[in-house]
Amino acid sequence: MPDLGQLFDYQFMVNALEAGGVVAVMAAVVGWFMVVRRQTFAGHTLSVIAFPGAAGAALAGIPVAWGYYAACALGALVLSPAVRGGRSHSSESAVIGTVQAVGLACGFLFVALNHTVLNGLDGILFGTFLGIDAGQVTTLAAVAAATVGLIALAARPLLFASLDAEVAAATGVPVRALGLAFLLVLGLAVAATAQITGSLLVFTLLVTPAATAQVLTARPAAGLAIAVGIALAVTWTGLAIAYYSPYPVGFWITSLSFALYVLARVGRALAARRLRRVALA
């Protein structure tokens, strides 16, 4: 217990725990809908696009946060026709993959042109949990509140459109407008989360807790609650372990998330096998 108490003796750790909690809740809520809508590939592309956005902002001499938000918003607008334009799955994947490749190429170009970015490249790619100040925590909290609030306002029609877009459109739900709005909200969440987790690790908090929750239950309210709980648990536990170990925070958060997902899959498989045995008995 005294060791755990040390986590709160330093302001940088308090800031990291607060920011991690905010990001975990936002990523879990948005990520749950992203997984339901089967847009994980699009979400991954937005997280990759955050990299050239940050590198380009540094090259232009403007705040890096502006680059994150601008790049993710632009990426959401570019991806929207591919995701909601009635394309085949293969065509949609090709468009999204092409955007992802171009984004990576631009990111490396911006880094090559601006040699000062090399010193902060690890932070852009893998996050800076332990370099967060109180002002960033406040900004993240405001963005997270707006993001979760928008999701809450559109939760019912968004879920309806996610599960059966054709029936939802036939009943008057603005499916295409909701699709674009969700991608913009997803881009907002990615931009905010990437500033903490980095462009490469944002996908962990967006996908793994939500995917684990959906393995455990198909009920929306319970699934969202479980996803938020998992995201908070792995984020705070990862930060605590990283404080006392030489390994980075991202490694622990990713490893813990993956371990819980594997346990959930194994547990579900064992439960299904037991039910089959009971039915055959």
The other form holds:
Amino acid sequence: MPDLGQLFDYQFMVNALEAGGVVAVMAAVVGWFMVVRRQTFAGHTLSVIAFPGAAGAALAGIPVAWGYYAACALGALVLSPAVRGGRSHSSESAVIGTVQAVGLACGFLFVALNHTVLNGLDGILFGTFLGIDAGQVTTLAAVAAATVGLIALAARPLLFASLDAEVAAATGVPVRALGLAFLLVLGLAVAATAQITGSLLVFTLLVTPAATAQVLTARPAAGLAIAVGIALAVTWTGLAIAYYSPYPVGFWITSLSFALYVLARVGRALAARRLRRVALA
Amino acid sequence: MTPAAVQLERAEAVIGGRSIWRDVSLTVGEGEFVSVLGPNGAGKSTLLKAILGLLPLAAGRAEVLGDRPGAHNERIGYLPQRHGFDSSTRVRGADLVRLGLDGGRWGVPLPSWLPGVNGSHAAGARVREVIELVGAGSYAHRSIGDLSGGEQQRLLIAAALVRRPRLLILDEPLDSLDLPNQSTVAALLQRICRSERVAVRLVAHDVNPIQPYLDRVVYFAGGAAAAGRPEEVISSQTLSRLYGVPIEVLRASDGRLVVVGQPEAPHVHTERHA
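Having seen the form predicted on its own, please provide the structure of the form predicted in complex with its partner chain.
The next block holds the full complex; its first chain is the one shown before.
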């Protein structure tokens, strides 16, 4: 049994736990709304765009974090005309898919041009908790406070517009403006989350906790709380395991949140079956 | 005297340079149950947009709840044409009704257990009341995506009613329902129309499931409209004038109306119109 107190001996580990906690809360809240709005594909594209952003920033010699934020904000603006109203429709997926392919190709080009980043490629794609400095933690906290604050402010109109755009618009909710604002917030959340989980594993915090929460409850407030709880638990546990293991942190966080998702689905299926049996008896 | 819920005088609607209908005059009084009928593309949904102020009239005058259209949309309950929620929509029916009440408000609602917060109690009571009114009490706590089309429709009607509107507008509310559900929802709407003193205006393809409950009918065809009591409007004479071709309205022994001779008979349900 390893000594858990050891986790807090190094400043880099303390930074990682703080940054992970901040990111988990933000990703769970934004992700819950993303799942309700069915914009998972748009979110995935933003996370793929984060990769060329980070690789490009490394190539240009500027902080990688800036690359994440700039690429995701730009991506949100590019996608916004394609993602109209509340929910995504299949015709938009062609535009989104095209943007995604270009993003990946650019990222690969930047990596090929810059041979020194090759060592960091794992980190960009699959996450790292090494080298998160105190300044980065502060920036992440500021981004998280801003995104969660904006979502809280717009929570009811946003949920209304996501479920029933036409009725919401008729009662005066600015459906289109909210849609664009949400994509920008989603971009920020993806950029911040990618710095912990890597750009390919963003969904482990953005989608899986929210999806698990939706399996467990149809109450909006309870769903948000459960999503945040799951995201925090898997992030901190994943960081702790990764500290003692040779495998990347993104892998551990993903495995843990996936396991919880499977448990939730199996649990609900069993509960539904027992309910049916009681009803039949 | 209370103003009419909806009044149109010689109104004309134009979309993309094309006149949809013109010279339409009609009055809907408080607490009247009105159905808007007509073939696809005749301008039924256009009328609803004009009433909500989403489409300005090209000519004529419109007054909704005693003011210009769109001025009092908070007192209009609106239920657009829709495809139902699928099972991946994990939000309770009661939450949807609650959004109808305060879904437009910004900020986080304060929890009701805090001292001095009464609004939340009143809102919760109103949501329960309107859910009972539409008879959805036994399933409103379930996820809306798991409910049947008829159950979803009742909850959507509750959401449209929760703010005590003076006018309730429904676009093809019976469209996705089976026949028994069509007639129970129509009966429910008539009951609400009487008990809540709300004018109900419903767009439909098929008049038969709702005909026994209607006070008035507005029939759109051939770029014009006729309004009046159902038996006046759905007559061979009026419809022949509207379509400009001979039309015969037959009454079956069970009271059902069959319209013969028009390009697209409204009782034959083919497809949704745009």
